[in-house]
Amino acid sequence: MSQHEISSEVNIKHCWELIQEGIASRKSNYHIMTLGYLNNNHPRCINLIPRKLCEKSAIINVHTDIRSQKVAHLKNQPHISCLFWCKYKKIQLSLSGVAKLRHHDELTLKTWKSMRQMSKICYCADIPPSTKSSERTTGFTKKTWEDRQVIAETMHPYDNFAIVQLHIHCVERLHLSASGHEKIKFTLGPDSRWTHQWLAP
């Protein structure tokens, strides 16, 4: 194998396979992704669950409440970074790209109709996320909490549902190993082709 070639274990396809593994299994260390973005020019990180990955277009979908503060921040400053880490495989994936919001369109409606009622309940809360409160709160008023199962069967909570699409432009894969760490960077070009560059770990 020449210095310009890479094995099937470290190519971009394998990176996507690890993320798909996390989407498919709650037990996978790749099930939870850390998303970094700018909150009024201040860095902020949150954990999210990737719901879908389109390998061809390099887009990761995550679900959110349209009323969430991060939605406004991502609209204003869409550049993002994503981090995945598996303590068993010792493989870290660091991704960067831009976020685009989907709300009240064909994609969100199709996704909403396929969701379980338990998931829909998250969007039934009548108190917007991050609303300040003098007391501990679930985000539900008492009446809404009592009626949450019924509300989830209506289309009312769909108004709060949104999908953030993360358009990935760069992926860095770091593998920690006693026999020698390795790091490789994949970059998406204007021709929609991925190129790679080895980096010192």
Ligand SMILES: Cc1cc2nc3c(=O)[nH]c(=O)nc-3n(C[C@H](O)[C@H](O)[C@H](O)COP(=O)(O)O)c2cc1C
Contents of the next structure:
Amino acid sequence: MSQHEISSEVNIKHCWELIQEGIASRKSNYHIMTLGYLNNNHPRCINLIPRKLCEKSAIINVHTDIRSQKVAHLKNQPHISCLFWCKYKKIQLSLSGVAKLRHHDELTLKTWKSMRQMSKICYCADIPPSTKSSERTTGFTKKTWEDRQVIAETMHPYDNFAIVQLHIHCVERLHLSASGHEKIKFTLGPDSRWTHQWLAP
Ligand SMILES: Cc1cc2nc3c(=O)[nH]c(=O)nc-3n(C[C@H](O)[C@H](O)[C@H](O)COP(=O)(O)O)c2cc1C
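Next up, the form predicted together with this ligand in place of the form predicted alone?
Starting with the chain above, the whole complex follows.
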């Protein structure tokens, strides 16, 4: 195969498969994704769990609290970067795109209804994320913590639930190997087709 041909394994589909593997399995190193975003022009990185990937539209969904800092910042500056790394496969995926927020709509409602009680509890916290506190806080006042199982069964915490959709435009795959590292960049064109470009690692 010539250097300019793309091997069957190294294509955008393979990158999506790794992310799908992370979504499906907690044991996968791709289960946790690092999201980079701008917080008033200052870069900030946080870990998030990718919950769903639509390969056709190249959208990754993550779940969050509408009251969190990132929501306000992503509204102002929606450009994002996502980073995945598996130390066993030795493949890093660096994605970039734009975040769009979903709240109180068909998608969030359908997702909420499919969520486990345990996952809903996070959204029952009555002290908004990043609220300053003079003492340690879990984000729950005593009474709310005691009642959390009951509250999670109501639609009250649904008000706090949001989905951030990461619209991916570019995927860079770096494979570290003793037989030679390799890097390839996939870019989504205006015709919705992915093109690739090999790069020196
Ligand atoms: C392993 C791990 C997974 C996490 N998953 C999520 C998640 O899916 N959604 C979320 O909002 N925060 C998640 N967090 C917490 C975020 O990293 C972050 O601290 C929080 O969302 C507040 O971020 P913000 O201040 O930028 O809004 C996770 C943290 C860790 C360590």
